[in-house]
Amino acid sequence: MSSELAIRTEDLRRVFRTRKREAKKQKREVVALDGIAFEVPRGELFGVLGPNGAGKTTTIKILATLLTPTSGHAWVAGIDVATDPKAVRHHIGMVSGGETSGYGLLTVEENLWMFSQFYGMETRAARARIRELLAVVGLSDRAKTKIYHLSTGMRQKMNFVRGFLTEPEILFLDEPTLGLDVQTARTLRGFVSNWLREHPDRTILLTTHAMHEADELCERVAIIDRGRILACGAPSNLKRDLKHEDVVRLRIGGLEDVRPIVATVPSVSRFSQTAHDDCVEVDVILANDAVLTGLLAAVEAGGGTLLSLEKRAPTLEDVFLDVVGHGFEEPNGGGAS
């Protein structure tokens, strides 16, 4: 592999065998990595788009050498990750969303110096690090606090800043800002963004299904759905992909499932919906304003009430709509295909 880049994946999959609770307890697949293949350059932010269950996780905890694969290979550092995992961790940290770490005797301070002891840090500078690290996620006043008193967010902060104490040269981000507040979240986005300037030869996998937290972050994102990567390249290269098409948002009321409606209508196959107590937004991807001509008058006919129309620019969420056929919130699929 060469030495520029960072991570390379070769036809990976993962399989996980479940035994039904049947009388014949026949043990059945679930294929949570059907063959992906991807490469990161050195110095690189990359993102993995996906819904819950598309496969983000179980390629993160396999580069992290938590999961074998089933088959194919990968590389972290120019190590094989089957093959050689203990010379992998030397490279690598983690950070992972929701994540219940550390120990609940041990105050915050306590428990990232032994961390970074497990790194062989010196602890005079582990120590001015934990301090500058904890500054920044705004945990400064909870240092001596016992890790059982520290709530599902805070212990997150914890863990972010256990994953940059030993500035790893590849950092792995599995939903980091799960369960933070909006500030709180913008915050460590800035810190990263600021981290990989100063550090241009480290390299971050970030997993998210936050779009925005991925168009800020990354240089390139791979899509991914039901184990497959479907799209890859830069947010905007993406993007501009998308605008020879009408991206459009609608507002309608009276109505609180308009997929049934949408199935009747020819040529929309890719659309997502959120419903609001007052009504339901739809997102939709158009290749013509004939196609939204023939939407509207089958959602009047439904009884439905279009409150308003708006045509914008497409994001990366449109992206995943469009290479994937549905929202984040309908991994079934939404579509009338």
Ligand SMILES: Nc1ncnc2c1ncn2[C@@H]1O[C@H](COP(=O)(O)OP(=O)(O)O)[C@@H](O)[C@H]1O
Contents of the next structure:
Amino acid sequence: MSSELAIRTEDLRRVFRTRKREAKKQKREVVALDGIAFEVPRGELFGVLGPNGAGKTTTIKILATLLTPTSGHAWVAGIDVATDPKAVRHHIGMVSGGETSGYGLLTVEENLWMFSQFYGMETRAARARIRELLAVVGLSDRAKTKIYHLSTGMRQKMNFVRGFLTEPEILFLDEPTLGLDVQTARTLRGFVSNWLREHPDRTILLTTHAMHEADELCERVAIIDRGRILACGAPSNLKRDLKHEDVVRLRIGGLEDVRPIVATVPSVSRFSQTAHDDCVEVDVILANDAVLTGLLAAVEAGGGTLLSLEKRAPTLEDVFLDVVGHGFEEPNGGGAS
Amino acid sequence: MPSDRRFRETLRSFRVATWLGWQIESNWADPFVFAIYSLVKPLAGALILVFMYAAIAKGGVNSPLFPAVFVGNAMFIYVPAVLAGISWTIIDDREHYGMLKYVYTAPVSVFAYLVGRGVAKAAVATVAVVVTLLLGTLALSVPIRLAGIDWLLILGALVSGCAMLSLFGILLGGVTLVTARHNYGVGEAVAGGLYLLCGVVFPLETLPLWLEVVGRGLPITYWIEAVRRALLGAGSPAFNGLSNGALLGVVVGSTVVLAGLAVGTFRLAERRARARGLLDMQTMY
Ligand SMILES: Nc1ncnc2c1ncn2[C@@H]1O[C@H](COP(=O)(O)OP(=O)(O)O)[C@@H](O)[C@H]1O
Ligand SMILES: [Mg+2]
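Compare with the form predicted alone: the form predicted in complex with this ligand:
Every component of the complex follows; first up is the chain already shown.
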């Protein structure tokens, strides 16, 4: 058993077959994971970053023994998840964000206590811990409320507490802040990093499609898209790797869509555009300044006005842009929404 | 896994599930609704039986067949309660509460958990069974007399019956695990079939031969027969050849066979559910 590794996957593939009844038994195959391989040492907060449909939840479901891989292998706490799921379950915990699970007839406290009993926690210790965690997420005054009276956000917070309650050795957090307000999301992120600092032997695998979340929290991230890992490393390293290229943000007036114009400029490989009321905002990654001159000339020729230009330090967002390549000329392009 | 650890896990899962099941069953926001559900319904069932007899059987409730039918009918209250109860647990936990995946990822014995949830249903059913039997004894002259009850036989029948019904429930739970939408009635449907096949209201010998054979192959038939003998001192003529011991032996023996079948089916279903991603499926809500 490679016990210094909390998680390891090897060429993990998962194909979903869906039958479309309307279309006369026509079968459709969705490749959710297309050969994922990564390793997470014990004590790490590892992030899986990717757009919707990238395969994040599928990865977590396989690691949490809810789904078997179509091929490839995965080990959690050194145990093969496909062959010995029961043994894996003694080492893990899981929280799925954006969902409202729980027994509606029970109070917040009862739901959590019941779950602690699945793990054989001593009742008194469990109650103390529940109180403590509810205070962290600001749910103390709801401890005695039946959860069908709670808002979605509150149930999500309870769900979050449930994940940490039993202090699992390896914790899977699937988009834990999905749908929560900014303040709450920040609180939970703060809690996650604190918890790991206080429990250095625990491991967290967190998925997110929020790049700043990955940037802020994770020691290392794997950027995935369409079931493949496109880049993996510490956020700072990933960003440093981009340094030799320039990240430039342009605000352009007088045009609604600059994509056709940029398409005429050679060697602008990475590109993203956000439309605003009065302008379009364009992020480009350029190999050198000469490209910028050509780009600006093309924009002007196309009837656009340059409102501002800003060179800035690369963010994880730029790394994402770079590796996912939303760009029009990318064969892989147009992925994320 | 060390066996004492597994034992503790099983016990714990059972205890928590029983507690949870009881919380859910006893959540009578409206005690009146609960009263209707758990008392009036079985009483109405008993009365329908009475009217049926009054209409078709010679002698009505005084027909010599009536006490056996009445007791069988009362005991059968357990069957849909436990069968449908356990398969509903799968659907409820998976799709209504969204908790099945968390139960699965926890160190929980799923069998003990399901049986625990069934216990609460059985407890509620027990109220209905007792009330029905009291009604029969007090108002319909069903000849159950405390002094005449074979306590050993009834104890044996109840213990083995609990095990048998739980296993049936697990078997159906396995089916529920891998069937998608609109199959949530499987427990009730199967219970309905068993009602006809197990000699509850229609004596086995009145069934067409092939159905009689099926009925004689089902442990519930023997279990109900054992309860009849324990309470009434006599059962249906169809089983006159079997002694009480032999009758219990059949129940226990078939329960053992059923155990293999149920556990095997459930494990297989689990594997399929994991392969197809059904453990956290959402189809109804
Ligand atoms: N049960 C399923 N049946 C069919 N397709 C699925 C199923 N679950 C996921 N998928 C598909 O697999 C891909 C990856 O999904 P998922 O892992 O949920 O992505 P993410 O969590 O990153 O948003 C998506 O294209 C999704 O539609
Ligand atoms: Mg997801």
